[in-house]
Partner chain sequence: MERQLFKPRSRVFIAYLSLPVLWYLFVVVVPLVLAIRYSLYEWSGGPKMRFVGLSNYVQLIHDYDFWFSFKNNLIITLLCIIGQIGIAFILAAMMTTRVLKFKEFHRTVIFLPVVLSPVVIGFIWMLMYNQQIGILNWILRAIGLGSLVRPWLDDPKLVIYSVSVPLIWQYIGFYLVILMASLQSIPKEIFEAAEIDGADGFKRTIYVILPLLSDTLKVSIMLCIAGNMKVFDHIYVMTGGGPGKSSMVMAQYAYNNSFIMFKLGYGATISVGILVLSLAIILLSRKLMGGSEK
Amino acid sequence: MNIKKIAFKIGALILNILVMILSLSAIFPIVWLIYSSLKTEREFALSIASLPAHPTFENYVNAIKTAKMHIYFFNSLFITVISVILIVIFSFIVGYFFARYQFKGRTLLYTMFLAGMLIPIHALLVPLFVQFKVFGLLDRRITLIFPYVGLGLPMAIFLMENFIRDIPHEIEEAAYIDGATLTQTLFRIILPICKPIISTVVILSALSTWNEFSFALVLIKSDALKTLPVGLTNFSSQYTVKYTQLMAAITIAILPVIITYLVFNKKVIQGLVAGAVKG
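Would you pass me the chain only, in the form predicted on its own?
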C-alpha cells in the first residue's frame, strides 16, 4: 500500500516537472523577446541569451519614429475591432436562427457556412484579388474587413449555434408570455446568457484577424494602410536585419494579444468547455 502511494507521488512529481518544463518552453520565447528588445544591436550580437546590461527603450522609439509602427498599429486595431464586432453580431443572430428555427434550406445553408472552415485561405487570395479589383475595393481602409469577417463567420456561427441550441426554450417562452418581442428576447435575454461563448468568439476572431498576413500583403499596397504583420517586414532587407528593433516592433504587436488573452482567458475556457459538454 505504502509502495503504491510512493509510486503515485513520484509519478505525480514527474508529471508536474514535465508540465513545468513545457510551460517554461512556451513562456521563455516571449520573455526572451521582450528583454532582447531592450538591448543594443552590438550587445545582442555579442550574446543573444544574456540579459541587457543597460536596458534602453531606444529600439521602441526607432520602431515608432522610423518604421511608423504607430500607423500600422492603428490600422490593425481599427480593422480588428470592426471585424470582431461584425463577426459577433452576425454570428449571434445567424446562430440563433439556426439553433431555434427549422426552415426550408436550413441544412444546406448551415452546411455551406460550415464548409467555410474547410477552405484553405490561400486558395482564396487570387479570386478575391480579382473580385476586389473589378469592384474597386483594393487598397482601401475597409478592404480587409470583408475577407476577415467572411473567414471568421463559419467558426463563430458553429460555436454560437451549438451554445444557443442547449439554452432551455422555457426562458424564451417566459419572456414571450411577459410580452417581450423577438428582438427584445434576442438581445436582452439570450445575449447575456451567451457571454462565455461570445468571449470565445471575440478572442479567436481577434487573434486570427490581428495576426493575418497574406490578405494584408496582397490586397493593400499603400504604406499608410498596411497592418502590423506587413509592417514588420520593413525591418529586414536582402542583406541585413535589425534584430533588436524588430523585436521591439514584435513586442508592440503581441502585447495587445497577450493583454486580451489575460482579460478573457477564463471566459474563453468556460465557453469552450460549455460548448464541448453541450455539443
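Numbering follows the first chain given and starts at 1. Throughout, rigid core stands for the largest set of C-alpha atoms superposing within 1.5 Å between the two forms. Predicted, not measured: the structure shown is a model, and the values here were computed from it. Compared with the form predicted together with the partner chain:
- Core-superposed comparison between the two forms: the C-alpha position of residue 44 differs by no less than 2 Å.
- Put the two forms on the same core and the Cα of residue 61 is off by less than 2 Å between the two forms.
- Relative to the superposed core, residue 224 undergoes a C-alpha shift smaller than 2 Å between the two forms.
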Given for the second form:
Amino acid sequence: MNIKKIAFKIGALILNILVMILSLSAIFPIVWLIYSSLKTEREFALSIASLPAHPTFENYVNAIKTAKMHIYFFNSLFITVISVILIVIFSFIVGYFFARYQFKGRTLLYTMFLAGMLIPIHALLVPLFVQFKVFGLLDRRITLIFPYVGLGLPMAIFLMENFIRDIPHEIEEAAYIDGATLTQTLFRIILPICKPIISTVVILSALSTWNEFSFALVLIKSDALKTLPVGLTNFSSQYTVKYTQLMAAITIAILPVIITYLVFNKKVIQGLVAGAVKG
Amino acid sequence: MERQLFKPRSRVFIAYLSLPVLWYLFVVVVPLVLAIRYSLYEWSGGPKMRFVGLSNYVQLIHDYDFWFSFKNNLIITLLCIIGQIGIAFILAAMMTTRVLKFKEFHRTVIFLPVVLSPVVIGFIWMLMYNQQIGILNWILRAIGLGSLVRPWLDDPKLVIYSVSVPLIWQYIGFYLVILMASLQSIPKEIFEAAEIDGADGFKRTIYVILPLLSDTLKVSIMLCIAGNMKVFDHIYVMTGGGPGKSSMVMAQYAYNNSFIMFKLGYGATISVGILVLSLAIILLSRKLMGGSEK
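Rather than the form predicted on its own that you just supplied, could I have the structure of the form predicted together with the partner chain?
Below, the chain from earlier opens the complete complex, with every other chain and molecule after it.
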C-alpha cells in the first residue's frame, strides 16, 4: 500500500514536471528574446543564453533612431483603433437588423456576409491591389482600414447577431411606447446591453488588425506608412542585422499585445475561441 | 424570428445598412469576382491585358511548382494536426486529473503565443534556429546532443519540418483551450464514475475522454486544415519559400507570381486554385470523418 502511494506520488511529480517543461517552452523563446534585447551585441555574442549583466536600453534607442520603429508603432495603432471602431459600429448595426427584422434582400446579405468567413484572404490580394490602384487608394494613411474593416465584419456581425437575438423584445417595445426613435433605441438602449459581446469583438478585431501582414505588405509602399509587421521585415532586410537590435524592435511590436493579454487574459481567450468555434 | 417589432420604413434600413454593405462589397465581394476575371487574362499589371481563356488553368494543372507547394501545405497541415491537436488533447486530458497542479498557469502561458503576430513568431524562430546565435543549437550542445546541431532553415530536406515547428508551437494553446472548454461542459460525475470503475490515466483518456471530445476534435481538425491552407506570414519571414523552393507553400507561390514576377493574371489563377483546393480538402475531410459537427 505504502509503496503504491509512493509510486503514485512519484508519477504525479514526473507528470507535473513534464507539463511544466512544456509550459515553459511555450514562453521561453519570448522571454529569451526580451531579455536578450537588453544586452549589447558583444555581450550577446559572447553568451547567447545568459541574462544581461548590465541591462541597457541602447538597442531600443537605436531601433527608434535608425529603424523608425516608433513610426510603424503609431501607424499600427492608428489603423487598429480606426478599424476596430468601424468594425464595432458596422457590425452592431448590421447585426441588429439581421437579428430583429425580416426585410427584402436579408437572406442575400446574410449569406454574403457570412460567406466572407470562408474566403482565404490571398484570393483578394491581386484584385484589391488593382482596384486600389485604379481608385488611387494605394499607399495612403487610410488604405489598410478598408480591407481590415471588410474582413473583420463577417465574424463580428455573426457574433453580434447571435447576441442581440437573445435580448428580449420587450426592452425595445417599451422604448417605442415611451416615444424613442429607432436611433435612440439602438444607441441608448441596445448598445449598452451589448457591452460583453462588443468587448469580444474589440479583442478579436484589434488582434487580427494589429497582427495583419499580407495586405500591409502589398498595399503600402512608403516607409512612413508601414505597420509594425512589415516594418520588421523591412528592418531585417535593409540594415546589416544587429540581432539584439532586431530583438528590441520585435519587443516593441509585441509588448502591447503581451501586456493586454496578461491583463485581460480570460477575456482574450474567450474572445478568440468564440470567434473561431462559432465561425 | 417569431416576432416582428414595429417596423421602420425602408429608407431607414437603407440609411443604416448601405454604408457597411457598400464597404463590404467594395473590399470583399467585388475583388473576389474580379479575381476570377483576372485569372482568365495574361497580364503584368500594365494597360495591356490579353484574354487567354482557361489557358492559365491548364498551365496551373501542369505547374509542378504549384503542386509541390500544395504538397508542402499538406505536409504542414498533417504535422500541425498531429502536433497541435495531439499535444493539446493530451494536455487537456491531464487537466481533468487532480494530480496536475498550476492548471491556470499552464493554460495562460501555453496560450500566450496564440496572440502574437505570425510575423513575430517567424522572426523569433529564425533567431532560435540561427546557426551562430540560435538558442536551439546552444541547448543541443548544452545537453550533449551537439551532433544534432545543423542549419535548420538552410537544409532543403529538413526545412519543411523546421518551418512547421513554430506553427505547431504557436497554436497548441488555441486547441488546448477549445478542448478544455468542451471538457468543462461534461458533467464531473462521468469522470468520477470512470475512476470508480477503475479506469486509470491511459484507459480513461482513450475510452472516456476521446469519445466525449470527438465532435470538438473534428471541429479542431477543420480549423487546422483551413488555417494551414493559407499559411503565409511565418514562411515569408523565415525562408521566403526557400532554400530553392523547398519550403514553398501555395500562398507564397501566389505572392511571388503576383508581386515579385508581376504575373497578375496567373497569380489570380493560383489564388482561385487555392480557394478551390482548400474548400475541396475541407469537404473531403468532413466526409471522411462522418461530419456529425455542425
